[in-house]
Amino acid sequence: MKIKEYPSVGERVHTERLDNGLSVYVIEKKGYNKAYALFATKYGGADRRFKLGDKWYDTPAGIAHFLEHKMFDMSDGSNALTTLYAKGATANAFTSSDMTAYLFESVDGFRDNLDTLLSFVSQPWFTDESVSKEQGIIGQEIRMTEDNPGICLYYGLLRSLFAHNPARDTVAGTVESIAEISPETLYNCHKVFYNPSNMALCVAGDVDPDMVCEAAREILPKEPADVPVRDYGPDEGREPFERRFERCMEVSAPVFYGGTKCVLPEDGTLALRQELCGDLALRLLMGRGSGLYSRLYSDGLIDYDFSAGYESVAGVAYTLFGGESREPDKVCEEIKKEILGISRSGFGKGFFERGKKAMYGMKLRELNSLDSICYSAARGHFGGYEPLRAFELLESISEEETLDFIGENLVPDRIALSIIRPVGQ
């Protein structure tokens, strides 16, 4: 295996690309009692239209999430999640707009648990009866999310920002879309997206890297396969699709999200740099140490849960800020004024450097979290960058670059707003 050293943060990563196309990452954590494994595929809720060979395929909304639920079924009638728990592991899975991942952590029996993980994810087992049953279960889950203010608020913003990109739709799909799913559809999608060439195995802990590769070689398919081309729709541009989304639901006080669209660089390292720059800009502009946050909090316009950040998914990127507020429109107007003011005057050298150091320290603390390290490794692999380069990139970001990000991506007239108000307000 190749070994990459990151001496500035004391990290060491073993990497290897197997003959079947699987990329393996083992992050050394000498002396740790627990070990963590994440087996991920570049396949999420937004990957509904794709090209394989010369043919385009369209699949129902929610199928990636549905497939994640069904992958725990094993041909002997057992459930892989139960098997892992019985072996002393804590296991789970998740589906986002552009990734599905299966994971576990354990103190003992890591190789045995790793074998189970690799086996059930690579060996699907679906029946008409089990699929029909799952349609009922996920259908109930979808109905519950429709009544969830937080989910409604978030997707209200994404649907306001994006006209075409499927990231604007919930990962679970709709009751109608999942009704189209059959065992054959699931097998076909598993064959296309769960091939090792489209996947990454990320492990963190005091684990033998060669043992991890040995397990993957023994259990997974031996040959590589073609990776599909995704279609996320036409270019979105910079303007939001709609300026405002508003709904009344069962909440005690209004909650809101504001945000803007950003152009996502095609180069992975440039995309990582923009993410760091975006997060830093938002931290300085409206984070808890900022003057704006202090004023809004003192005036009772926001509470402690107000937050802001930069996100990228399925070929697009966006900024997001918000929380609970009795006057969301007033908060948004104050944010617009602050953007214009900071664009003219800057942050001030001392404040900028303190903010950058605070962000560096936060990222340094994340290196103690095995799940965070593995998730970052998978995300970096699929995004075409090295996550641990974030530290050197962050150090090189200047105040001017941060202000340029604000000027290009936080244009006040391009802010979309999503608001959930209490029923009857």
The other form holds:
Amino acid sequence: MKIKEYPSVGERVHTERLDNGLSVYVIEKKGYNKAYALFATKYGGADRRFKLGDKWYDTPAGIAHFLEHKMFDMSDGSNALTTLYAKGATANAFTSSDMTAYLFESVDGFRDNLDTLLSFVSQPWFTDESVSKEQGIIGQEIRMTEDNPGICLYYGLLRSLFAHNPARDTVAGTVESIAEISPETLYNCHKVFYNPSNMALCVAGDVDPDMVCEAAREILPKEPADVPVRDYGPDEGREPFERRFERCMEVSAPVFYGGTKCVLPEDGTLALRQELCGDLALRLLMGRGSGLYSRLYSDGLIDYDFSAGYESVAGVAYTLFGGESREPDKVCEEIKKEILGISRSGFGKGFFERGKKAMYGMKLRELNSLDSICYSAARGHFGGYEPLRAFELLESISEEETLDFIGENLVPDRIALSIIRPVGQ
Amino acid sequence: MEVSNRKQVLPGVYLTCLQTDQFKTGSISVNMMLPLSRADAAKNALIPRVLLRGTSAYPDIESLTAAFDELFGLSIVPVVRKKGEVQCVGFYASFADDRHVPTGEHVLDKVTALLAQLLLSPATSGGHLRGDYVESEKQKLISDIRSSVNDKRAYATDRLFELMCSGEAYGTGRFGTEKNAEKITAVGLTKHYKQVLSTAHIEIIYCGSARETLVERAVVSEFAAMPRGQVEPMPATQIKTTPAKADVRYYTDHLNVTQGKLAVGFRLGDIALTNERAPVMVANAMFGGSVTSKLFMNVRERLSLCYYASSSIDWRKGIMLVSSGIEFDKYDEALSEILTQLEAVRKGDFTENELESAKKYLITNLKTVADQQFRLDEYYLDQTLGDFILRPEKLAVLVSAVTAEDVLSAARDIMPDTVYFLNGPQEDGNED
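Any chance you could show the form predicted together with its partner chain after that form predicted on its own?
Below is the entire complex, every chain and molecule, led by the chain shown above.
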């Protein structure tokens, strides 16, 4: 295996690409009692239309998430989650817009649990009966999320920003869309997206890296396969699709998200750089240390939960800021003014350097958590960058570059706003 | 990891050091250990929030955050924890470990100094905590107390304890009540803060790469200026071993909810007065504390009576809680099945496999305490409330030695005390 060292933060990563196309990452974490494994496929809620060979396929919204639920069923009638728990492991899975991941952590019997993980994720078992039962369960889940103000607020913003990209639709789909799912569609999607060439296995802990590769070689398919081409729709441009989304729900005070579209660089390392630059810019503009935050907080316009950041998913990127506020529009106006003011005056060297120090500490803290390290490794693999280069990249970001980011990606006229107000307001 | 003996470093101030190279960051928590009471809980909870608004040297959020950011993104947050009938109030700081500070600065010393400054030298006006800070943080506290109703599961638990322990300090939530929060003034809070500062028993817990001597030196020199009077001992928790009334008490609230919440409170019996913690933990894990538990496998999986059903223990108070989300019309069935499953544990109606799974679950859980800095802080803070410090590895050994007989005798005295049901809107003419 290849070894990459990141001495300044004391990390060491073993990597290997197996003959079947699977990428393996083992992050050394001496001293930890538990070890953590994340087996991920580059397949999420947004990957609905794709091309394999010469043919285009359209699949129902929510199928990646549905597939995740059904993967735990084993052909002998057992459930992989229960099997892992019975062995003392803690296991889970999640589906985002561009990734599905299965994970576990355990203190003892890591190899045994890893074998279970690799087996159940690579061996689909669906029946008419189990699919129809799951349609009921996920249907309930969808109805529950429809009443969730946080989810509604987030998708309110994404639906305002993006006209076409399927990341604007909820990962779970709708009751109607999942009704179209059959065992056959599940088998097909599994075959296309759960092939090792489209997957990454990330492990963190005090674990022998060769053992991890050995397990993957033994259990997973031997041959590589083609990786499908995805269609996320036409180029979105910079203007938001709509400028405003508003709804009344059972919340105690209004909550809002504002945001803008960003152009995502094709190159992975540049994309990582832009993410750091975007997070830094937003921290300096409206983070806790900024004059704007202080003013808004003192005036009672924002709360402790106010946050701002840069995110990218399924080929698109955006900025997002918000929280609870009695006057979301006023907060948004203040933010717009601040953007214009800072664009003229800059941040000042002392303030800028302090912001970078704070970002460094925040990134460093993430390295304590085995789950966040593995998640970053998988995201980095699918996005074509090394997440641990963040420290060195951050160091090289200048104030000018941050201001350029703001000038390009935080244009006040292009801010979209999503607001959930209490019923009756 | 080196765990130093907890020791008194200043009058009524105790320090526990967990030395490890495992993390990239260090952590320090400063906890004032106050008796939980309905009258003072809101005031106590408000103190760290107000203090975090500014100090004499950094009088506002902007300058204070600048000082934090300068120390590589130091994070200090207010923490309010309820452990038995002790309200633990203070700060939790997380910061870059000196080994990973690119400039080679000693961040630890500066963090300790900042923590002491936050606690001892707040921003004041006219000799009192600043009125605008007190008022705005008070409103935020009230809104947090109110928003507890947004999380229906937590709300049902709070209501259960409020009703079940109505005559006990335990009936008060960790943030206190809205009514008492409303009454707080800057003058009153300043007086209370000064009194607490001079009398509270204080526990400080450090976790990071620094040696104990260095941590102790920093703490002693920075906190030496603390004005101390007659220091109170660690507050005690009144344990009731049996239900308050001969018959189980039943309560129902009606709210506009789509899913019912059932919460059942039990008293653990005489075992709560002993240090026999491991057998009770195993009994609980087997009953409802893990995904291989009886509640999960039967009430949820086999009978589909609920969306979730689990049990947990507050060892410091001698209470067990079952919390479940159900359809409104499943109330009788679910409650009866919960009690049936507890009876099964009490009668020894479980397999060797169930016992082993429960133990394995607990042991894994205890071993992973050492892998997360905040959990270490939680764990060792909890230990300060007992007669002695029991390390998680040691507790895991005790758990592994638990036998079926131990479980039977531990579960024997567990008695239901109060049943609480959060029901949907009340229909006309439909008496409950």
